[in-house]
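Next up is one chain by itself, shown in structure tokens, the form predicted alone.
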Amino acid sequence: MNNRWLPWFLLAPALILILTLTIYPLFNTFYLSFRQYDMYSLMTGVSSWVGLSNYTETLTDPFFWTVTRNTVVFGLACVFGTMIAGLLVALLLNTKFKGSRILGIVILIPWVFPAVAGGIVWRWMFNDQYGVANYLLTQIGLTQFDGFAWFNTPWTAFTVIFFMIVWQSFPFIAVSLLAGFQTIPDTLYEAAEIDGANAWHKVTKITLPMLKPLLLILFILSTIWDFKIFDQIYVMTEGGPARGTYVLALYSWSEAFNSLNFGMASTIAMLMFVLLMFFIVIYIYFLREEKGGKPA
């Protein structure tokens, strides 16, 4: 075989199956969203083409605006606790105290357990008549919390979500960092000693801008889990109260499975890809790499 051709070859493999994987299902959504594709049209294969008509119907519906809105906050929310809760575990793991390789394994527990078994569990923690989380705050004096209903309104409810989000993801974060700060050398920072730099100042001026690289990688994972949440939510509330827990992942799984509206599902799960795209642009842009002080 010629030399020329043999990468492409060894690389076959691996390209089919990112391409059968990830490239065709993604294709065939943005297909699905031009068509009128409902369980008939599943059952015998015949969908009709309605053109942009389930792009105008989303577009104009204010629920969709509502949804995407509850999608962007939370999922921001997300994301940031995420990467400070992970951010300052990994500070306090990089530096050689007694117990610090137990406490490194003991954070990974939450980041082990399943979506769906740790939603059940903070459900449960957070329940108005017998969970843990209101009695705490009942004896430390917060009385108003005896009883109260966490899932009872959208802002409690998300709040609840947003701790089980960040406790079960800050581990792959911390972890990630920690293995970063391992990088950067310690001449660096015995140089930054000498001249009078404090531990501020050796955290802003070499720790973050040495790991930007892995900063990047981190926030644009973190933000494709945290827009596309749905077991924990499903789990939690449904969506409820009144479809008020709703998001972009959560609605496009309603309208497939619910409302058997297919094409409508996949064009919410494309607007939901268009806008996960605009964020990555965003962070790749104000993290890149810098050349010769000028952004590359």
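Keep in mind it's a predicted model, so treat the numbers as computed, not measured. C-alpha atoms forming the largest set that superposes within 1.5 Å between two forms make up the rigid core. Positions refer to the first chain, counted from 1. Compared with the form predicted in complex with the partner chain:
Relative to the superposed core, F9 shifts its CA atom by 2 Å or more between these two forms.
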Given for the second form:
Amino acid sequence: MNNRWLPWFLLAPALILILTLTIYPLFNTFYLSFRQYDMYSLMTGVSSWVGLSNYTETLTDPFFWTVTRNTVVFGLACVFGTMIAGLLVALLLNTKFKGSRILGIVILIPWVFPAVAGGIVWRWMFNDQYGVANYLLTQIGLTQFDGFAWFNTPWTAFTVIFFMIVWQSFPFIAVSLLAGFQTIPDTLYEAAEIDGANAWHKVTKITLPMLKPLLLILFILSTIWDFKIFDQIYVMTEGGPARGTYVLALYSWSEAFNSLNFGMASTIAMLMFVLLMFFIVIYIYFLREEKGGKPA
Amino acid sequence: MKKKAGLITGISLSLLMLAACTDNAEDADAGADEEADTEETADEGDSDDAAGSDEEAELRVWIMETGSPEEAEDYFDRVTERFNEDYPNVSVDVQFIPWLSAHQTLVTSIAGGSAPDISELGTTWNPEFAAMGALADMDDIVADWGMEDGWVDALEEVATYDETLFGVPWYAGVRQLVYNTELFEEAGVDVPETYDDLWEVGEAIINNTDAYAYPAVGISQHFVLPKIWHFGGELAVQEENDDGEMVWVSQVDQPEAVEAVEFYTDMYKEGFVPDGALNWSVLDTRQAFAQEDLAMTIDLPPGINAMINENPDLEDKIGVAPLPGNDSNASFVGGSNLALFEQSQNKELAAEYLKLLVSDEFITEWADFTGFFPGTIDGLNDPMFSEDETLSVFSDALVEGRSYPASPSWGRFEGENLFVAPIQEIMQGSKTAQEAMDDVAERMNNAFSTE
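Could you switch over to the form predicted in complex with the partner chain, since the one displayed so far is the form predicted alone?
The complete assembly is shown below, putting the previous chain first.
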């Protein structure tokens, strides 16, 4: 075996997988986004080049912008909600109280819960007539929640979905941060204590700065996950009421498999890709600035 | 000759298809021909005249999954057994596919050149697949059977595209008014016959009982759309355009249609259902009716059975009546057709198999099994349906029933939930009925114009 080719030979399995499963679909989506590709195209394999018309049509459609706004606002809300919840839980677990280990295992349950099953359970909990949420709210005296229809307006529907997403994603963040805490040497805290730092100082001046790289990676991951949420929304509202809880992933799917308009669906997917890249570039920018800055 | 030509085209069609076929060959009931019961043939004795051959072939049949898979398999084993009496060397591979993914599965299989020989199709998909050129012309086949006039009208209408038959009705159902007799008594009302009656009955129920009145829910096009007919409107009509072609033109923005939609959404606003019904579908409606929280609903016989299963007390309290109506009270006829695929390499054999499925011997049994009604007039006249007090209300309505416009775009309208969002917008108060229906008409016409 020629040594020059050996690395490629060893890389081949991974490369082939990446090429066929990631690179090819990405480029094919990019290609389809410039074509009129519908059910007749599926039949005949013939589709016509339409240039940028899918893009102009999408970008001038007010509904697309509503959906984009939903995706960004809802996605960011979920990212920050998840991070804050995860951080608080991680800090709590890090205090090593009695039973913290068991709690550490229990909080993993929502994370391993299948998204679809979780969506169905949450939809039931917030059912207007038979849901436990309205029952409990009414029991504590908030009688306006008797028969309250959570899924009647986009705002309340998104609220329920928000809590569901946070509930389902915070365990991963909490566990990751908890692992991060263990990497911080105790000597730093001891030194700070000698200088008279309290708990708040220790978290804001030591823990968080030390964990900044980890936090940024978690932010990126959460952003990717929360911007392409599909299953939970599909199960809980199917984008309703009146398409009020559409997000880009759902919109793209619906164009492809309900409208059989694969070209348009690809266009939306590409625009979603660009949007995600935009946010990721912002995060990476912050990360690099940190590295280039003065040493701690 | 014909067969040979078919074979050659078939071979040249695509290698993909051959590859796909060989994969499935193993599943077919290999044992079926040995088990073939000769006694039954003797009993039959009728039309099996010329038919029958030693030809070797494989047929692939796709059927939608049912609630009881084992019984369905048993049924098709028996059909195949019967088929193998005449065609002992043909293996039949029946696959059950879930309704939810069926449309997508069919589209991709057609695109990949591996469509089945026969498939069950939701009636609203029939025009769509016919327009794609995926289905085989069935005019001559049906004429051969002497069945030209043997089908339920509304179903034959959706199987017809460009004046050619591209599928045959198999089974279907209609929704009728289902009411709780006890709650009606409590409110002191009779079965409504017109929409004015319905409004009064609804008011009486919400004022005099603890129950809600009528399923004016957000997610059910089959509740809303027939009301457009009932108020004297149409969903779409075919008109000649400037080039002399017949095209569909939406009518849902016309005054009658808007009035019907307004009536429906007014029932919601009046409190005939709880606020949350903006997001109710048929399933929520069934649940509320089963809990006796709802005095009326619109449902099919299987729906009634499901509700009785959930609450056996209901059994003696259920009344069934024709839908209320002003200008008409036609129900929507929905169901399944069976179609032959253009890609099939054994169309003649497939047609023979299809003939068995719609024969009196088998079609009534399947209809009974699924809880629906046969798509053939002969099947529908079976005493099993025509002499049952409840079922005859439905079977009469089936003959008089109507289908949605047989446009290739219709399946897409349903997939896109085109008729859900506007109804919810009117219920939310974000649009008037006229505004919402203008939007729907515009979207329908956009789709029609690309057909």
